[in-house]
Every structure is written in C-alpha cells, then in structure tokens.
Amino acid sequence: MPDVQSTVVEFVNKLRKRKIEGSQATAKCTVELLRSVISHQRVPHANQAAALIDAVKAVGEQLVAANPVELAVGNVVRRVLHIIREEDLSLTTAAMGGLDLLDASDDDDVDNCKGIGYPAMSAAVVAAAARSTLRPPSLQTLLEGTPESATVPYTSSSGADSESKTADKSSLTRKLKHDVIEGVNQLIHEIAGCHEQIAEQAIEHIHQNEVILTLGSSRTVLEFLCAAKEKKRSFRVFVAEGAPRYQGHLLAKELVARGLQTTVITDSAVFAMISRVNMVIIGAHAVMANGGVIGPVGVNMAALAAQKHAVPFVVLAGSHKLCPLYPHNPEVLLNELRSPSELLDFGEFSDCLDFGAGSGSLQVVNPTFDYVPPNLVSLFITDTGGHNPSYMYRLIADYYSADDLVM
C-alpha cells in the first residue's frame, strides 16, 4: 500500500503541525483515510476481521500519537473498529445460521446425523463460534493449514452439499470487507450531517424571548441558535469574548450576519450577566464516559455561575465526539498550552521574560481547554437526541467495543 501509506504520513504530519481546525473536519478526514486503509488492505481467507482490526489499529496508533489532544482522532477509529467486529459478528452468525437451513433442508444428511448421534445446533452454538471468529488460531490450525471457522459439528455424505456450503462460507468471508467499507460510509454520513440532526431540535429548547449565554466559537452552536430562530423564536444570545484567541468574536459577526440579537461580553463579566440568562449552551471538544466535557477554556467558569444561579447548562456535541475514556487529571493531561504570545507582548515584557533567572522572572499559562465535571451539566444534545449525563456512559457502550479502549 504505497499510495496509502504516503497518505498516513502525510496526514499525520497535519494533524501533528495542527493544521486540521475542528473536531468534526478531523474526525472526518480520518475516517475517509481509514476507509482507503481498508479498501487497500489484503485480507486472508481466514480471520479476516483480524486482518483488518491489525491494518486499522496500527494506523490509529499513529495518529492518535500525533495529536493525542484531539480526541477525535481516537474516537472514530475505534468506531472503525467496532464496525468490523459487528459486521464479521453478524456475518458468521448468518452463516453459521445458513449452515443450519441447509443440514435441515437434507433429509439424508439429517437421518444419518441422527444415526450418527450428532446434536443440532443449538443457539448456545452459534453465538459461541460467533464469539470465537476474532480469535488467533491455535497451534494446531496453522500446523495443519485448516482455518478454524470452516470446522462445522458433522461432515455432509453428499461430496456435491459439502462443496457448495465451503462455496456459500466463503462468499460471506468476502462479503465482509464490503460490509465494513458500508459502515464506514454511513459513518462519515453520520459526521458530516451531525450539526443538522442538532439544529433540529432547537425548536424543543429555545423559546420565546429567551436570553441564551454561550462561549467560544462552535459551528454546532451556530446553526442551532440559528436553527431556533428561522423557526420564529426571538431571543438575544449573549456571546463571552473568548480571550486571548477572540473567538466569540468571530461568532458573534455570525450570528448578526444571521440575523440574531447578539451582544458581546468579556469573559470576566459571566457571573454578573449570569442573571439574565435562561440558558447556557456550549459546543464540546469531547465528552468523556463520565458525563465530564472538554470545551474552550473558560466554559468551567460559565458552568459555575450557571449552577450558583440555578441556570440550565446544555452541551452540544455530535456522536463523534463521545470518547469511551474516563478522564484523570484532564486539566493538564488533556490540554495543551498555546503561545504566550497571544497573552503578552515579547516586546513589552521582554525585561520580565528571563528564564534563565530565579524566582523573579515572568510566566506565562495559556491552556487550550477547560474541563465541566459531569455535576455541573445539565443536559446533553446529541444527533440521537437529548441525554442526561448519567446516561452518557450508556450511550458511550454503544458505539465501542471493550477490546477496544486501549489503542
């Protein structure tokens, strides 16, 4: 695969100079270059889940290395990996099903089966040999050549049955890249319309005469306030500047574009304009397995004065941004600190800039992220709809597989 491989270093090198702007635009690309890794890859007769689960785990593990920040990255290729392991699920357990119509179908095979002494096969059966599909063979298959899967409970006495149920198992073992490559497709449908399945529900939780507090610049947030009001809802949002980038700036130009009521706050006046507001809606960077959120920083500040003033607090995120890892210590393990030149001056404060000096020299903190520890969240939209925080772990489960987690 050598186009391929060009493909990762070259996508790697971006994601590690942060030239990708954006969880959705990241997450996208890196399923659409899984999907090339997978439509490339030269799979086995046998164990061609494992085949795939390997080629897809290696180039996750590169790109989550490069930017182990952006959450993202490692959410949709363990997506990726789920996929695979539902779709070869599903497979056997039709083919192991399929093996069962026809034995049922042969009345000879069926009254030898009996004579015999061999027991059907049972449910129990089936979903064990499911469950076995992606393990590595033993000693004893590759010393004789024979891949597991293809070993069923009694042997046909008709040569002609046997060959043509080899023929149909390994037409569904080549169905399975398909399949795979299906998933992901609808995947990156999923990623690409999140922030309209959001906006949707806009209409739910917006109402009339409203007064909306949010922070930071989030595309997600964009079209749902923007959603709420091509709905006739008339509402003023309230937009925290978002020092030292000024993100809610750019924002705040957007929504007026849009036609919204917007009035531009410092970040250090939340508490005091917290009052007003019915509702403060925030776009996530990610959403952990605990309910907690990664999101600009400063949006922990907004979560406080949002609960010391009985304020909803509603994150906005797409199913992308649901990562299955419990976060420790997410302040600094999960964050990453910017230029100190967007706070201060070097020229100005190059005097107080000495490193090389003792306790008397200037430093400056420019964390990316903040964290809202899940007590602090009032409700999650997602683009399957609203959630509790104590129900996010649910939802979590059901998009990864516990094998999984640790990339």
Given for the second form:
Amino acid sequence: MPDVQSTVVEFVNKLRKRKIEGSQATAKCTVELLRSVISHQRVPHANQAAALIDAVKAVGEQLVAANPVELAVGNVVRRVLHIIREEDLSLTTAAMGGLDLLDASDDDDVDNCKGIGYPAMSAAVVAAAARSTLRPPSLQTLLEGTPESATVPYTSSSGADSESKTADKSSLTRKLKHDVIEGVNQLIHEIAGCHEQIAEQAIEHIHQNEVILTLGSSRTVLEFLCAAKEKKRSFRVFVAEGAPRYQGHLLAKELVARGLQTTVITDSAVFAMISRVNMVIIGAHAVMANGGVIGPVGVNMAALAAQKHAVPFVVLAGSHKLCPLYPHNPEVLLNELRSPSELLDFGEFSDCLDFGAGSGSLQVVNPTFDYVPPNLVSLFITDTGGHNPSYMYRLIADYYSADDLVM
Amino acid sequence: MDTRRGALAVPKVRRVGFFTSIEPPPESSQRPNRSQSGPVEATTSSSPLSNSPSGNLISPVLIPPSRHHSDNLTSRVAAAAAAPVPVPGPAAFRRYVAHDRSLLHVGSYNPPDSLLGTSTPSSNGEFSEDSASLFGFQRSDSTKLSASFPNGGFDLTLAVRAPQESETKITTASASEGKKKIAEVSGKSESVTTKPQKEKEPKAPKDKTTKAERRAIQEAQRAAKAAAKGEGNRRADESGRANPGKTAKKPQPKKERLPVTSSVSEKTAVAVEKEKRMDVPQTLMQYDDRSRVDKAKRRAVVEQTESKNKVELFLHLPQYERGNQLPNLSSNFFTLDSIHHAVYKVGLQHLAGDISGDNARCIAMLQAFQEAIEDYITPPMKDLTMDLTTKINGYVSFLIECRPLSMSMGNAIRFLKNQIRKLPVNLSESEAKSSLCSDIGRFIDEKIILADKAIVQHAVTKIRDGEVLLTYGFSCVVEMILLYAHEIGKKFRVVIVDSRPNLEGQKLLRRLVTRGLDCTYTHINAISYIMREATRVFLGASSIFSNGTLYARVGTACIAMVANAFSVPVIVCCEAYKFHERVLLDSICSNELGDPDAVANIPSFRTNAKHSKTIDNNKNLQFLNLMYDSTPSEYISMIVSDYGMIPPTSIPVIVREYRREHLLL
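Same protein, different state: after the form predicted on its own, show the form predicted in complex with the partner chain.
Up next: the whole complex, starting with the chain shown before.
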C-alpha cells in the first residue's frame, strides 16, 4: 500500500512544518488518514484487532513525533485505537453468545446467522452492553487489558468443527474492519459537528446584556456566540487582539460580519476591562487530564484577572481536545516558540547588536501557548455538556482505553 | 493590674518602613504567660521574628510579593535613605524597638480592632476617635497582614491612654484585649520600661486639656469652613479630619520632629487648607454631560471632532478623532493671541504625541510656563496675581484640550498657582516674575531630576548579582536604574515586556542593548511564560493615588498581577510629586483614550487579519485604546520614591504630610 504510506509521509511533513493550524483541522486530517490506513491494512486471520492496533499505533507514533505540541493528533489516534478495541470486544461478546447458543442447539447455521446478526445492531450499543456485562466500569476495567479477552474467541471456537470455524472467522474479520471504519466515520462526524453540539448550550450560559471577553480566534467560540445571538440575545463582546498573531482581529471581523456588537481591545487592557466583564469565554487548544487548559498565549493572564474579579472563566472544548495526559511543566514542554520576527524587526535592531565587545545580548521570546491551571477554570463546555475541571479525568476514561495512554 | 499598667505606659517606637534592626529578638520565656493572648502572641510575633530574614542585621531582605506594611511618615525615609537598608520582613511590623531618645507611639497595627476601638463606649469614645483620626491613614486593606495577626492589631495609643483615664472603666473586649497585648509587648522589653514611664506620666493631664482644646478648634474650623464654602463638602470633611490628626500628634513627644508643628501654625494651617481647597482641580469633566461639553467647546481653541464610533462604556471620557486638527493648529501658530507661543508649542507636541512620558511632559509644560511668565506683562489696572492666574488657567485648559493632563502635571500646576498666590504684594513685577521662574526651575530640579537620582540610589540597592529584572514598557526612571546598576558593575539580565500599540519597550530595549545590557524582549501575552524567570519586577508609574492604587501605562496591572501570582516582588519607582490625593478603584472611571486607529492598524505581514475600510465603518465594531490602568495596591510590594522605600499604604501619609512642605517648598 504505497499510496497510504505516501499520504502518511505527506501529512507528517505538513505537521512538521506547522502547515496545519488549529486542533480541529489537525484532528480531522488525522482521523481521515487513520481511516485510510485501516481500510488498506490487510488483516491476518488470527488476531486481526492486534494487527489493526499495531498499524494504527505505528502511524500514530509518526504523527505524534511530527508535532508533539499538537495534542489533538495523539488524542485522535488514541480514540481510533479505543474504537478498534471496543469493536473487537463487542464482536467477541457476540461470538461468545453465539457459542453458547451453539452448545445449546448444536446447529451451525443458526449459530452463523446469530454471529453475524448480533453485531448488526449498533456497534456502540453492543460495546456498551459488552462492557456492562463483561466488565463493569470500574478500576478493573482501566487496569485490565483487552488483549486477553480478544484471544478468548479463538481458543473457544477452536472446539467447534472446522467448517463452521472458517466461515465464522472470515465473517468476523470482515465484520471487525467494517465496524471499525464505521466507528471512525462516526468519530469524524463527531469532530466535525462538535461546534453545533457546543453552540446549542450557548443559550443556557449567556443572558441578555451580557459582556463577554474572549481572546484568540476559535471557531467554537465564534459558533457559540453566534448561536446565542441567533436566539435573540443581545450582548457585547470584548475581543483581546492577541498580539503578535492578531487572531483577535480575525475573530472580531467574523463576529462583526455576523452582527455582534464587538469591541477590540489591546491585550494589555485585559485587566482594566475585566471588572466590567460578566464572563470570559475562550476556546482551548487542549484540555489536560487534570482539568488544566492549554490555550492561546495570554490566556493565563486573563484567567488570573478573571479570578481576581470573580468572573467566570469558561472553556469551550470539543471532545477531541481532551488529552489523557497529566501535564508536567506544560508552559515549557507543551509550548512552542515562534519566530522572533513577529515581535521585532531584525533590521531595526541589527545596528545595536554589534557582536563585538561591550554590546549586550538580545533574546526574543515568542511563545504560542499558555497553560491555565485547573483552579482558574470555572467550567468546561464540551459536546457532552458542561463539566467541572475536576471531572475531566472521568470523561477521559470514557473516551480512551487505558492501554493507549502511553503510546 | 498594676504591673500591667506599668507595662502599658512603656512608650515604644514601632519603626516601620525600613530600618536595621537593633534589638535582639525578645525571648519568649520572658513573656508573662497570659491566658488567651499568650499563644496568639507566640504565633504572631516571636515566630516570624525568629525565622524572618529581617531578623538578622546584615542580609538584605528579599521582599515577598504582597507585603503591606502599615507605615507612617515619622519613620523618616529620607534619613534612612543614606544607608541601603533592608525592607522589613513581616516580622518587622511587630517589632517594637526601644528607641533611646524619643520614645513614642508612632503608629500601630490598626487592623480589625481599630474599628472596635471607635465603637467603644462613650467614656473612651473621645480618645478612640482621636486615634482613629490619627491612624486614619493607616489602611487595613491588606488581608495578609491581618491574617498574620489573628488576634488583630490594636491601637497603641488607645491602650496607652486607657490606664491614664483611671476612672473610666474599660469594659469592652477590644480595650481589655488591647491592654493584655500591651502587657505582652511590655513583657518583651522590660529593660526600657522605667525611664520612659516617668517621661510619659506628666503628660497625662496635658493630654486631657488639649483634647478639649482640640475639639473646640476643630469645631471652629468646621464652622468656618462651612460658612466659607458650602459646596466644598468633601474637602471640608477631609481637612476636618486632617486637622485633628495633626493636633492629635501634639501630646506625642515626637512633635518636634514633625515637619509641621501644629500648635503654632494652627492658623496658617487653616489658611493652607483654604488655599488647598481652591487648588484642588474640580472633579474631572465628564464628557457625557452634554451641556458642559458644549460650553467647553465654545471656549476651545482646538477644534476636536468627536469620533463617530464611541465606546459606550467610556462616554464620560473625551473620544476624539485623531490627527485631523494638527495641520490646522500648526498654521495658526503665528496668529494666536491668547496662548503664549511656548505653551502652544508644547500643546501641539502633546497632541501629536511628540512628547510622551509623564516627566517629559511635565517638564516641557513647566518650561513653557516659565517662558510665558518671563514674557508676561501685567496689563494696566490689573493685579499680577489675579491676571497671571487666569492666564495660566487659560493655558492649562488649552493643554487639556490637546491632551488630558496627567496627574503629575496637575500637581505641578497646583504648585505653580500656589506660588503665584503667595507672591508678596510688595514685590515688583520683574521681581515677582523672576521669583516665579526660579520656583519653577527649582521644582523641576528638586521634584523631578534630583528625585530621580534619589530613586536610582535607593532602587539600586535592591538589585543583586545574577538577578533577572523584568520591566514593562518604557519608564525613564527604570531605565536610569538599570543603566546605573550596570555601570556600577552589577551582573543581571533584563526582561523587557512590551505591548501594542505604542511598543515603547522597543525604545528601552534599544537603549539598553546599545549600552551592553543583556536583554530579553517579549510581549505582554507571554508574561506568564517569562515571569518564571524573573526575580524582580520594576515598574514606572504615572501616578499613585492615596489608596495605594498605581495608575500607570495600560498593562502594568497585568504584569503586577502575574508577578504576584508567581511570587515575584513588584517594585514601583515613582517620584513623590506624582502622588495624588484622589482615590481610584478601577480603570474605567478615570482614564485616557488613545487613538483607536492605532489598535486597528496591525503589522502588514498579518494581512488576513486586516480590517477593510468598509468594516471599519461598521457600527458594531469598535476599537478601544486605553492609555492607563490602575493596579490594586495589594500587588505592589514596595514603592521607591524620593522619600525612600515605602509600602503602598504609606502613600496617603506622604501625600498629607509632604504636600504642605511641597506647596511651601
């Protein structure tokens, strides 16, 4: 499959050159790439799930290494791995159910029909059922790995006669891949639709005559505000311009185009204005497992000011931004320094930077992201509803399987 | 009870501000073990003393981030300024240093208990009021301070006087608690009890009489003021409060050290108060008041066109279109009659933004006034004092039209008007003019140039080798400090934080880099990233208000807040002439708006974010370019002024006590 390999390389290069910006776009590209990887992956007869997982993992590692700061890549890879495991598990339970039937009736055909028909129900329902019956959501679920259970059907089905075994296997193989791709498609759909899901909740959080401060340019925030506007709420928005990338100007332009009352302020005026602001709404770059947020640079300052003035600090995040990692020194390790030329024109300062004796040195620091500790965040609004920062770890347990946390 | 009383009378100096510690920490075993207050005392005073870095004499003290000393003016900062002295650690608040000659109570921790003190029953209501007014300037807003003294502070004077009024039964909890604590304190320094006690005792009856006197004087003043000016309610109230404060000092043995001996100058003080009232600029013009704006417009020289797309929140501030009136005004230069050309020039420079920075603006204005006064000729049949004052008023209103005055300029104008008013009648015109000019020159020299030098001397002691100093924007005092510290061979690194749209930091960066300093440059959004490296923050100021609020270039508050969050000490460098008696809570009520187009115009390489002209005219889109913001005092660790290094809580003291001197100069 040379075509898949080449698209992977192409995507890795794009990530490495930071051609793709924004976690949503990255997530979308990643999941589409993984879908094609899965569909082109040739699955062996035995242990297909493991083969798929290995293939996805191999590609995922390359992608994560290409841009380790873009946590959405890793999140999506983990989500896909989780889908594979869940589908495999649901097929296993189905097969086991079939085997029980087989023992009872001794009829191969019925068994085969059952084996195929059972998972024809929504994969998610089956997965949920499997989890609730086989492994209730407990610490054990997190600690216990799925591979052992994945191997169960083959040992148990080996007892059946050879004819039914081969038929069962081939159908299972096709079934698994098909189901996984179905699941990945659902994931794509979910990533694409997270804005609407989040925006639907806007009306619950924004009231009449509210003053909202936002910074950075986030599509989610844009949709959120516009949704409230469409519901005939009138409020004003302060947008911090977000130097040196000026994404605030972009957002302001869009907001004005949609008819919202918008005021652009300088970043330095955030503290001055926050006393008149009712709510700070920002879009996250990534949400960590401890409830901390990585957002556009300057967010921490706004969060501190909001805390000082007891202004709610609300973070909008699609579920693909939930990262199952706990941050360690995120300001440095999950940050990225951009070009100094955005801040300072080298031409202007080249004259005083005489590298001879008696001249000082000059460094220019231009970080991209900022980390907001969980104690400064009042609320997360995700596509599944509003959550406290302290609840984030539990959401993550729903979305990812514990085996994939370390890739 | 007797022993307690003996102890109570122990006059002790609690020196605050900064000083080198003299007394070894008292041993806790010396303290008599009182019920209730004993353990509290142990937690409040002895433990911080023992671990505080200020406990030892030599080591310079690193200032923890939010430190609010209740300071008072009598700790003469200027005197102490000569030696580089450590800023006291928290323990220093509680340090009752036995002073060899003048033993007195110069202040106390008021905190929560001073409120109780004022609400004590009528018997001691008298003195508690005094103490309240005496210590009225001590602000108790620092939660940290009161938190570290869970038992609350108490008024030393209150407690000291309590035993003297032996017939009054002190029944309130606060008073008795205060007494207990006093006893505690005295237990700590028994060695100094006897002599001061003798000194103190004869003062008691005098104290009583002066109280009555004081009341009478106060009443008289109030009545006079009410009659003189009905509308100046606020001021009258303030001065009424200020005066008893002064007189309350009378019984204090230290009165001869006070700048103003109040007993003799009671009358002059009243006069000064009156003058002051006239000086105080009327409440700032509110631009949402249509009728007044129209009236002002008719008088105006500068024809400002109001900007079309105003920010609603700031309708009370002037929002004008920029840059369109300048050519018109420049062409008027040779035809003007009412405005002196020097003043006109300065006004245009302000308007165009050629002069920026408070000190530069103030000096330019004063020099223009100097020139104008030199050229001034009293018209026939007119009084120099009256006519010159109206002339100056005209100039000032012209300058305001060009650009709203900064607080420091307001202070300078007040000074000048005062000088004019105080001119002796018998002076000839030329003498008067030369006297005024020399006064202005002296103001510039002493209050700005020499003050800066003094600040540099103080602040340099706070820079140690290997430090990373963070500064924001461009402040010429901070620049002087950094350059001087570099000159005397200190090794440090500078982080310059800058913000749009003015990018003043680049100017500072250029100057520092050419002088060979190691600099790091970043923008304000990255402050949380860079703050972890910084060990000190040096900030300039436009003004400091008497509630300790720092009024400075917009963004300063963000820096101070983040520094506070990262436990980095914030040192504000500000000349004392910029201190202002107004109070301010937020950045909205009083501010200046810059050119909104400066925010709208972004560098060319971000073309996708550019606003097209059609969008610019959209009613829904506004650009707000605030010039200043106000930093709450709790973010400020220390203020370095020409009077020394003081906590923000001491600003009202400096304002009150030195304003007089400053006006008299």
